[in-house]
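First, one chain by itself in structure tokens, the form predicted alone.
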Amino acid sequence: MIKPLAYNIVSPLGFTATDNYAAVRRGESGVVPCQDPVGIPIAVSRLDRSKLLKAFEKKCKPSQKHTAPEQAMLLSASLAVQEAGIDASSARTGFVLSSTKGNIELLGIPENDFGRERIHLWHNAALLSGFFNNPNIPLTVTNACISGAAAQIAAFNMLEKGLYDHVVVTGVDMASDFIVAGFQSFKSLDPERCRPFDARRKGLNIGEAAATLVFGKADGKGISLIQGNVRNDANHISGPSRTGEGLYRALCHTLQDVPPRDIGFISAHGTATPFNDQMEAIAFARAGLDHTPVFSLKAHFGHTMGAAGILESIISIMALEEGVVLPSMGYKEHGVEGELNVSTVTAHTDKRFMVKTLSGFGGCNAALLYQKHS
């Protein structure tokens, strides 16, 4: 087991985890309507660049120019490391970066001021660890939309094997024109705020965020990450298995020592795309979780890609700490086949476990199991 010592979220809903969680509890959303590069209506959750830059310069006091993804990444990591009170420059501290696209927007600016290497994710990771003068080679995790979960599993393994005393896991992605165009090519973007698991759902909203978890070895107090697994269903480059096979297997391995009745809630991937939500419902039912309360956070933050697994884990950890099941914003009319207990109101739970799931392109699926210790 490993334990989150501190965490941070930089999103349109705030620049601290506390502010973001409070906004979710109030039912707020950062998703607003806009247009894509060719004028098609979409809805996106975007960071205010001027506020981000101001907060970044105040906290990080940079000696060089940074892109918006780098600003959000470094700001989030700095705030979380400060809260954790660890020595981030120590050889006993490791860094993991989770991102799907990083500085991909630089591809559209050939004559930029950042240099050719800045486009690479390994360079983003080196910026992250280098900012703290850390001597170790950072790990870069990029596995579509499960990147944030895979990064946490990597941190789990590093700590369990004794490679480090602390691991800083940071995820970041921005809604660049490249990313918007990619999702638009699949016709998977909703022009309004998304509705996970609802009959009216039309697709997802892209979101911008950075989020950081600082992990250390568990001490039997607070919240711990006790298990995590990744499985690939090898179904299709962009379409999930119709039987939920990959997610079902990830859930089975993750919950092998915990019966479904002990799970307080599932923080689902819940993208509000027709196939993903149906696939998750099938996988949950096959794993015996069809009566477990389920919610999605995508209507609050949009789909933050490489940051999603970390950001949504943090909000879910805070809900588990408080002993509440959050409502799934946007859900009104049941829109998946079979039973699925979608949460519609804030409810109390005294159960000590919660599950976070993610799924992504290429058939990848992940499940994380968190426990609250008494």
Contents of the next structure:
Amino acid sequence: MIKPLAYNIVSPLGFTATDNYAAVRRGESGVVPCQDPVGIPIAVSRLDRSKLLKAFEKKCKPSQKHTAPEQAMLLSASLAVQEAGIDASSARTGFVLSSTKGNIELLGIPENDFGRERIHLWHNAALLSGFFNNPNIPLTVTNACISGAAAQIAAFNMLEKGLYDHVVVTGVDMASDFIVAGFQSFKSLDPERCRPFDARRKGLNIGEAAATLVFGKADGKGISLIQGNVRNDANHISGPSRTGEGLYRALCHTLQDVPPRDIGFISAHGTATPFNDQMEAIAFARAGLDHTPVFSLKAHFGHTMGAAGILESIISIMALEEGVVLPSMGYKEHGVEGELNVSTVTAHTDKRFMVKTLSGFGGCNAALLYQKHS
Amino acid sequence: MKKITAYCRLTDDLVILNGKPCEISFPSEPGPGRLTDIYRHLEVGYPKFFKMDNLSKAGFLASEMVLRSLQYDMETPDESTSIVFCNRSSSLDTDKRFQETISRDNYFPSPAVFVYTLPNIVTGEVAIRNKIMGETSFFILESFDAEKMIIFTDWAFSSAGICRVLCGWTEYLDGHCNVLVMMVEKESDKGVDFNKQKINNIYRT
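I've shown you the form predicted alone. Could you give me the structure of the form predicted in complex with the partner chain?
Every chain and every other molecule in the complex is listed next, the one we just looked at coming first.
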């Protein structure tokens, strides 16, 4: 078991986890209307570049120029590392980067002055660990939309197998033209704020964020990550399984020792695409979780891709700590077939477990189990 | 003891299966056309292959050869096998292709290209072909690192019920292919020891 020692979120809703959580509790959203590269209306949760740069320069005092995703990544990691009070330069500290597209925006700027290697994800990771003068080779996890969960499972294994004493897991992705155009070509973007699990859901919103979890070994106090598994649908590279096969199997392994009645809530992937949300409902029901409260955070933050698993875990950890089930923003009319207990109000819970799930292209699915110790 | 029970090395001009070079005639010039040459030589008969990007084609073919040599049952759903691949350049080869389709004066982004701008799609392709329902993961490292690949495989084995890991370095960029795929069994008395020296020997051949 491992425990989060500190965490941070850099999103349009704030630059600390506390501010982000408070904004979620107030029902705020970073998703605003805008246009795609050819002028079609979309809605995106976008970081204000000048605010980001200002906060980054103040906190990180950079000696060179950085791209927006690098700024967000370094700002988030610096704030979390400071709060955790760990020695990030120690050989006993490991770094994990979770990102799908990193500096992809540079591909569209052939004459950029960042150099050829800056486009690589390993370079982003090296920048992250290098910023803290850490001597270890950093790891980059890039497993589509489940990257943030896969990165936490990597941290879990690093700590459990004694590779490190502390692991810093940072996720980052931006709403580049590249990603927006791609999802638009799939016709999976909602021009308005997304509505996870709702009858009128039309698709997702892209969101920008960086988020960091600093992990250490669990000590039976506070919150622990006790289990996490990834399973594949073996069905389709861009469409979820009709039986929720991979997610169901990931849940079965993750919930092996915990009955559904002990689970306070599921923080679902809930992208608000018609197929994803339906698939999740099927998988949850198959795993005996059809009465467990479920919410999605996508209407607050958009789909933050490589950051999603980390950002959404942090908000959910804070909800578990406070003992509340969050309402699933954007949900009004039940929009999936079968039983699914979508949360509509802020409710109190005494239960000690929460589940975070994610699913992604390539047929991958992840489930994480968090526990609150009394 | 962990053993490599089969492996395939695939580069621009080399196909080695379990230590033996494969005699494949290449009608195509060096480059992506040769992946299709290998596909035809193997008589795979899997039309989805032609939709794949070059990274997926390369990882798919190497996996196909490894699994064939083990007479792997691709018809039965299998949750005891995981796929853990890594590389240096992520999906940059296809990222460049997709970028060309979104320039202001020539805008025609295609979902069929976009989906391959994620490197883990190759793990999904191999999983679909072989009904593998264990973990699929993709990691990025600056350069080939046998030690790290052993660690990733170790992690995959710590998930319940996993007894085989298809572990690979799958790099494809700008027409150049550099792939090593190995089947690693958790408990086996046959095969090559799964250690740094043996992996490096295989990689360097």
